[in-house]
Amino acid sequence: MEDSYPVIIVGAGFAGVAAAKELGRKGIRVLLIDSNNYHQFQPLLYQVATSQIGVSAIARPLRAVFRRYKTVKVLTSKVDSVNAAERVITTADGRSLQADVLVIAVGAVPNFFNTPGAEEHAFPLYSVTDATKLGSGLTRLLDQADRNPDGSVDVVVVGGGPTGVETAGAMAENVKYVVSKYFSPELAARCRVHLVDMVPTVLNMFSAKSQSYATDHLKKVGVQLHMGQGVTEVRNDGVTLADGSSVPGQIVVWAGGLKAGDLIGGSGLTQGRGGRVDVKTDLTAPGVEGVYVIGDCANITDSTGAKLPQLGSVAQQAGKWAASNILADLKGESRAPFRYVDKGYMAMVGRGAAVAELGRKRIQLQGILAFLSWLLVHLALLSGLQQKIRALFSWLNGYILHSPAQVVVSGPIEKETPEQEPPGP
């Protein structure tokens, strides 16, 4: 037997809870699955993974953020499939869902390529898991190595986008204030970051300007760059390159891409590039009637026809653009085309360094005030006045007294970790 809902979304990152809280404030009965009871400030999830910030900064648990929408009920569940035509959800648990319009904001999964290691030996950034994951494999390997008067850590970044670049400098600092601090000068000298892409410059979107100072930043502080290489292997000691030489990493991170995921594959919808949705240009999956598809499971358009990139920024006004037309549905008037507001991009490289540039003009800061203006966008998008007083507590101890958050190690370095649960409303 089907519960019926006049609006279910699946998936609560960026897209699905814009929409979700949209239609809430309209008083519209939403039902929002996730598998994951809380929110997670994806940008933010390499300062996770290098202590820089706790996750309880980063995420919130979902009913604190719709505690004040009566209409929008949360089910932490995990999707088994979602069968578009006729817009079901099935849950892992049995039960099946049937909705009057179906928003699907299901996120993506880590493009791996289909190199030869990469899904064995990889760690992944896409989640807090994957996250704490990887602060804890950083933490106990250096905890190794400190007892080993020649051991040495090597990590590996593979992608030169802001992820990649974010987490390189992010590590390299952390090896030239923390790791020399806490544990010793001489064991940070033997620490190595690598940041590897196959593409010939970082920050690939950016201007040259940026790509410039990003790249002598990162250098600065110690980041070995192999650029134009593509990844053709990836080992449990480092990577293979397309030339056929070797980058030493007991730790490779993999920042390379994201694609869709298997829900997506099993919906019954036509894919695209990257296994996405090609989404009309009212959000609209095509050939369907009633399905929304947004975020990073979809190929999005503005109203010009320009091709929209899987910025968290795209996906906010991507959800709250389905929720209006959903109210334009259910009043029987007509859809509009999405009109996205260009804010630009925003990287950071390291401490008092980040590359910004704002806005369809791109006016273009780097420096000291890049990082202040990150610092602030990222203050006001997080979630929650807790996680805004965490994050900042954080900033204030990591950048101006070099202190990490605390990582606690426990278990064996696996990548079938069980899923940490976030404490903290």
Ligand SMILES: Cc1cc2nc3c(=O)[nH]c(=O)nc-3n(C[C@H](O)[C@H](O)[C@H](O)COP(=O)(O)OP(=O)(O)OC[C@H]3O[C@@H](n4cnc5c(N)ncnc54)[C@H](O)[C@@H]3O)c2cc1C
Given for the second form:
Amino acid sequence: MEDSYPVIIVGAGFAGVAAAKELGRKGIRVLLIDSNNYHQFQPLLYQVATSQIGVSAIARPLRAVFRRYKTVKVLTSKVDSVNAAERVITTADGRSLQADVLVIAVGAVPNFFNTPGAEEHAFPLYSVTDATKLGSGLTRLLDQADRNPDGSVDVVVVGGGPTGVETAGAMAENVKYVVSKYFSPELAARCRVHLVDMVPTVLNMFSAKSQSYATDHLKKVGVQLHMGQGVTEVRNDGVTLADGSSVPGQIVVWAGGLKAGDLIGGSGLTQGRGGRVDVKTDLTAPGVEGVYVIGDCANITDSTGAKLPQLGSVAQQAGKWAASNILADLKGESRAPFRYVDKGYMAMVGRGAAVAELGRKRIQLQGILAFLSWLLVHLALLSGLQQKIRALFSWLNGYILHSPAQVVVSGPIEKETPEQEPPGP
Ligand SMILES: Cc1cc2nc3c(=O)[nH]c(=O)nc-3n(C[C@H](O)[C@H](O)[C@H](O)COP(=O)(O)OP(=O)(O)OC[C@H]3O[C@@H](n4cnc5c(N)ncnc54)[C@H](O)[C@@H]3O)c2cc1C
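Can you switch from the form predicted alone and show the form predicted together with the ligand instead?
Full assembly next; the chain just shown is listed first.
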């Protein structure tokens, strides 16, 4: 027997939360389902992984987010399958739920592009769980190296986009300031951070000026750049590049791309680039009735014909827009094509160093101004006052005093880092 709901939203990321809030404000009954009981703020995951902020700054319980939304019911459950044509979903605990309108907002999963060893050995960075596992792995590796006078630490970050640059920059600064201070300058001298990408430059989508600024800063803080070489294999002790050379790394972080998850594959919806659904400009899925697909699991083209990237701002605006089209559906009015307000993009490179290209005109900022803008924008976007206060405190502590927010990262990690043997005689 199926339970029926006017609107079911699967996924409570930027897109799903924005849609649920908008519908909740208008008193529409919504069932919001996520496998986690919290909303996670992906743009700051790398700061959790590098101990710059704690998990509680970037994860907010969904029931707290929707406390004042009387018509939005939160359900913590993993959705196992979606039948888009029937608008029926089944959950891991065996429920079958039917929706008048179904909104699919399940985000993305890492795309390893069939690189041998990547799924087995690399650490992805797309969830709080990923970030804490990576943080634990790094801490464990530092402790191992500290026990061994000849031990070294090599971390390889694959992917020179914003996530890879932010992660590599933060790790290199941790080596420079935190490892020197909390372990020893000798251990810091034995730590290396490598950044690898098949394209010749970092931050491919940014201007040449921003790319050059980011490259200079990364080099300045000690990141070793291996650009223009794709990764052909990931091993438990490093990566092999297309020219046959090898980069050592007890930890390999994968920031190399995204694709839609299996849920989309099994939904009956036609998949386009990256396994995502090529939605119509009103954000509905083609070939079925009453199904919206938004955020990172959709290829979204706005009313001007521009193909939009997988970004938090696109997901959030699409969530809001889908909700207004659902309201139009309910009133029997026609839907409007999605109009995206392009606010530009930015990337943090390190302490006091960032790049920003703002608005449609791409006003360029580099250095301290971009850094402050990045902090302000991310503070404003974080969900919840407590989370904002925690993040602000951690940033002041970290950027001014060089104190990590989380010195203790414990617990088992799935991808064990190999214990280093002392060198033989
Ligand atoms: C490390 C990192 C840094 C980033 N930095 C930036 C940035 O600086 N600026 C920017 O604009 N964008 C940034 N992005 C991109 C941005 O975070 C994404 O575009 C955005 O999160 C997409 O929102 P979404 O709602 O589509 O998906 P998500 O935020 O991924 O949310 C999807 C939700 O669906 C849930 N879900 C998935 N499968 C199931 C299932 N089977 N059952 C139940 N629930 C499920 C997940 O638990 C999750 O809560 C970054 C992304 C990453 C990974």
